[in-house]
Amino acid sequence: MRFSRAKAVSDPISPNSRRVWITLLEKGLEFELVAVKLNGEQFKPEFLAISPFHHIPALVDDGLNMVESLAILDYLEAKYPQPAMLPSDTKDLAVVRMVELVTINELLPATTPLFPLMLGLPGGDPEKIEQAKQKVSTVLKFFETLLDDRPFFGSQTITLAEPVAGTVIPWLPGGGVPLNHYPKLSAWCARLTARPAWQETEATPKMIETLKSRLQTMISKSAG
């Protein structure tokens, strides 16, 4: 399948962006990847014409400008239904949707205090870090209960739950939240990170160093 003049605006450091990028790859779609550096490029008029809220990701397909990653994933699944990334069984579909929404509404916000640790930088307030770890653990315990004997959430094949949760959870051990207490989730994570789509979209060491430098500058300015 081929997009009609499709452009995907992404950044491998951003889990919101990476989940769209991975889904495009998993579906075998052809697209043009446009990188936007979040150092001011997101405020340029040509990008604001696509994403007026200056957020990534964004997708342009067949004359339609799209923002919000979950909306983009639903669009891709509806327009390009093969390979299917949503189960047909109602309970399995509920599992996939719960994983998507809990990741975005609960897990991602909880990781904010842990993000410097994931990059190898000094942590901040120990109390906030401990609270974050507790919140993350609650999510991981919940996800562990949602996995059965199938390799993916609610399915024998990869679903939309994987690009959403699977772009956040692999980072958690670096933030001080090991996965060894969650055997199903740990095995699930290993399966995902071995897939070509995950490896192709992984942030390079140079990208991580650039982000670390930017974050260190922000921390220094706030401390000063």
Given for the second form:
There are 2 protein chains.
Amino acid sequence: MRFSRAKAVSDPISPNSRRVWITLLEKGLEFELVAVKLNGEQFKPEFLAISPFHHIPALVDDGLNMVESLAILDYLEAKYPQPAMLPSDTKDLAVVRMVELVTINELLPATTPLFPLMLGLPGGDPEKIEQAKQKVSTVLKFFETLLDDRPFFGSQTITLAEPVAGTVIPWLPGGGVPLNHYPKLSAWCARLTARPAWQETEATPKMIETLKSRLQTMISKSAG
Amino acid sequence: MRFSRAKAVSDPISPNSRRVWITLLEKGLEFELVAVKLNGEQFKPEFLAISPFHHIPALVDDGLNMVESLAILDYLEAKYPQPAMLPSDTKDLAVVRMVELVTINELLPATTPLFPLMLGLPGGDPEKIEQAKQKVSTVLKFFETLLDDRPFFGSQTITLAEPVAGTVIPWLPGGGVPLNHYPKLSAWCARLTARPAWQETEATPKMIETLKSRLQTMISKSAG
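Now show me the form predicted in complex with another copy of the chain; what you just gave was the form predicted on its own.
Complete assembly follows, chain above in first position.
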């Protein structure tokens, strides 16, 4: 495992990793992608020297080791400011920051019971799924009010809010949460998934199959 | 409950709220502090209109409703840039962002089993406490390497890293994690707790007693 200018990614299904990958692409940066398999490789001393909590993604750039995807995005924005991915207006910035943090702290944890459905597997406890859908819809309503007549959150051009929320929300219809009640969010999703950075980082059918069988093993173990 | 320029806080024991309070004080801003009691008051329609996920803290400023403490800190920095609380050097900024996010995503979740000890109550499962101490020490080692000969993380003056990590780390010795192996962090802690913004927002003995009895009820319920 060697790192020059690189980032460590498990697979693009991990939104934590994919948001860094998309940002590197949107900024047109050169980088080397290093896969760290989460089957034990994350505990190797050379990876722990970069990511002491054995979490992905990590970034090595210009002699600096970085962990925490949102910290990495902010570093990339400061170090490589063109194209700008943070608005200069303070209210617009507030919107971008809220979308980033609400995605991490409210939306992602709420989606856990919907994962099997997203992958086409049978769902678990119907009550938990219903609660998850309720929580997700609270986030979607909030995000819908934060979008105005501009194509992106608080901006005419893509911001850091997009790689963060835009790697989660397009998966929701597959998890049983259609977006047709949220016309602005639906149009925003279509706008993102048409971009080369989204298409290049899309999970392949093979990756989805691998994740499916991993999840099935987990489900059958917890049921047995 | 009326908000002008205000923030909603439960009590200063909540580091999520206290980090916003300290930042407002360090920036010398005028604000009105609005207490939201987490006994149901957070579900009232007037609070949900501001914080749809019924979480604290929230900030209302200049007609803008904000949630998510780290988003609020970034907004305050952009709107009220003096005194500056983010470094301009990109590597220093990377350090500040990592300290903020590692505190939220690694340190705070790891400290949960240490809460009773911090409040002078009997601890729970010794194995869980030992695991918690291990995780906490990984964070402390990491933070110790991020401090250099400057008094604050990546800076000669206080940054946003300080209200975030500096409302958690000073509690650790009370939870059975002494800081004497971390000379830079120890000195940094002493520097912070001597500041008026830390002293003004310190939990009162009465608040600690209230939290203690709440925690004791929870423990006895889960044991029964």
